[in-house]
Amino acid sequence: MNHQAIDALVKSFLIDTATGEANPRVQQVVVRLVGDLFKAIEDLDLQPSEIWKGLEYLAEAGASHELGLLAPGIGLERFIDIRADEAEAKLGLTGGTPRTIEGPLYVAGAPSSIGFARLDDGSESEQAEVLFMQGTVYDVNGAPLPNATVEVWHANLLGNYSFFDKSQPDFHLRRTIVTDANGRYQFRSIVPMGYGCPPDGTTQRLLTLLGRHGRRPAHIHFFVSAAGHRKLTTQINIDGDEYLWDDFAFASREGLVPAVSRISDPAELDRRQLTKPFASIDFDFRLYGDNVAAPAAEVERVRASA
C-alpha cells in the first residue's frame, strides 16, 4: 500500500467516521501520528507479531512507570528542549542559562528557606564529600534577581531519590531556596553519585537491544523561577564523572559543567564546623524574561507531590 493510499485509508478510520463534534487538534494530531505509524509498518514490513510484541512493551513500560525515563533515553525530552532553545533563539533570547531534561524524579513541595538550605541528613556523611552550591541568579542584563526561586533536587550515593526510595526521609536531598536580597543562594549537601537505568526495566530493555547503555552522569536538577521570567529547567553535572559527555539521557551540555573546587584550608574547615576537605560549586543562573510570543516556559506534565 502506498503512502497516499494508507492516509486515505487513515482518514477512513478516524475522521469519516466521526458522529460528534472533533476536538481539532486532537484529530490533526492522532490522524498524522497513526497516519506515520501505519506508513512505518508498511515500509518497515513489520509483522503481527512484532506490532503485538511492541504494544506489549509499551503496556509494560506504562505499568512500570518508566515511560517517563524512556523519554529521555530515546532523546524525545532533548529533542523538545532542542525545540524550545530555537523557538526563544528566533525571538532573539539568548545569553540565558541552557536548559536541559527535567527527567521524571520531581516532587512537589520540598521546604522552602531564604538564602541558604542544608539538603541532606548526614546519614551518608562518612562515604559522602561534602558539598557547598552558591551563586547568583541574574536577569540577561545581569541585573540580581532577589526572591528568585531556586528548586534542587539529587540522588544519593545509591543513585536513588528520596520518595521514590521510600527508605529515604521525605524530602532528603529536596529543597526550595529563596534567593536574598542580592539575588544569592547557597546550599550544603553531599556530592551525587551517577547511576543507571534500573537494570531489568524495559528502559534498559530496550537500550540492550540499541546497543547502549543506560549510565548518567552525577549530576544536580534545578527549577530556577522569579517573577516576570521565564521559568528555568535545568541541571548541572559534576566534573570528571566517567559519563559526562556520555549521558544516556542526552541532558550534557555546555555551559552547565561547572568546575569543583576541593577546600581543604584548615581555616575554612574550622568556620565551616568540618574535619575533612569539602568540595565547592560556584554557578549562577540567567533567566529571560517574560515574552508572550515564546512558548510556555512552564510544562504541564504529572509530577509527584509529597
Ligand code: MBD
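What we label the rigid core is the largest C-alpha set whose atoms superpose within 1.5 Å from one form to the other. Positions refer to the first chain, counted from 1. Quick caveat, the model's predicted, so the values are computed rather than measured. What changes on going to the form predicted in complex with this ligand:
Core-superposed comparison between the two forms: the CA of Gly20 exceeds or equals a 2 Å shift.
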Given for the second form:
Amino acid sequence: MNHQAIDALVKSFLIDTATGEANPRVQQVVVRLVGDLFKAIEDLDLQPSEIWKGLEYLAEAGASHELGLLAPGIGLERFIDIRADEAEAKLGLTGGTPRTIEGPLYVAGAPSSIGFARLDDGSESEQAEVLFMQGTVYDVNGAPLPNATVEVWHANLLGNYSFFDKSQPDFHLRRTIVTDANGRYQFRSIVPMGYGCPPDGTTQRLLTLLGRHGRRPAHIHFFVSAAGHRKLTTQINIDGDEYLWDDFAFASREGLVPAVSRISDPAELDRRQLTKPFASIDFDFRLYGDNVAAPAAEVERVRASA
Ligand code: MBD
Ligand code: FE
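The block above covers the form predicted alone; next, return the form predicted in complex with this ligand.
Up next: the whole complex, starting with the chain shown before.
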C-alpha cells in the first residue's frame, strides 16, 4: 500500500465525523502516530509476529515500570530537551545554566532546610569520599536569588536511589535546600557512583539488541526554582568518570562538568571534623526569568512522592 492510501485508511478507521465529543488534539496526534506506524510496517515489511513482539515488549516495559527508563535510553528525553533549548534560544534566552534530563528517579517531598543540608546518613562513610558542593543561585543578570529552592538527588555507591532501592532510608541522598540571604546553598554528601540499567530488565534487553550499554556516568540531579523564574532541571557530572561522554541517557553537556577539588589541608579537615581528604565542587546556577512566550518549564509528569 502506498503512503497516501495508508493515510486515507487511517483517517477512515480513526475519525468518526458523526459524533461530536472528540478531542481534536488527540485525533490529530493519534492519526499521525498510527499512520506513521502503518507506514513503517509497510516499508519494513514487518511480519505479524514482529508486530506482536513489539506490543508485548511495550506491555512488559510498562508492567515492570521501565518506560521512564526506556525514554532516556532511546534519546526521547534528550530530544525533548533539545527542543526546549531551541524554543528558548529563539526567544533570546541565553546564558542560563544548561538544562539536562530529569530521569525517572525523582521523589517529591524531601526534607527541606535553609542554606545547608547533609544528604547521606553516614552508612557508606567507610568506602565513600565525602563531598561538599556549594554555590549561588543567580538570575541571568548576575543578581543572587535568596529564597530559591534547590532540590538535589543522587545515587549511592552502588548507583542506586533511595525509594526505588528499599534498602536505603526514606529520602536518603535527597534534600531540598532553600538559598540563604545571599542566594547561597551548600550540602554535604558522598561522591556518588554511576547508574546501570537493571541487567535483566526490558530497557537493557533492547539496548543489548542495539549493541549498546546501559551505563550512566556518576551524576547529581537538580531542580532549581525561584519566584518569577523558569524552573531549571539539570544535573552535574563527576569529572573523570569513564562514562562521562558515553552516557546511555545522553545527559552529559558542556557546562555541567564542574572541577572537583580534592582537599587534604589539615585545617580544612579539622574545621569539618573529617579524618580523610574530601571532594569539593563549586557550582552556581543561573535561572532565566519567567517568559510567557516560552514553553512551560514546569513539566507535568507522574512522579513518585513519599
Ligand atoms: C538515572 O539515575 C538517571 O538519571 C536516568 C536519566 C536514567 C536512569 C537512571
Ligand atoms: Fe540519575
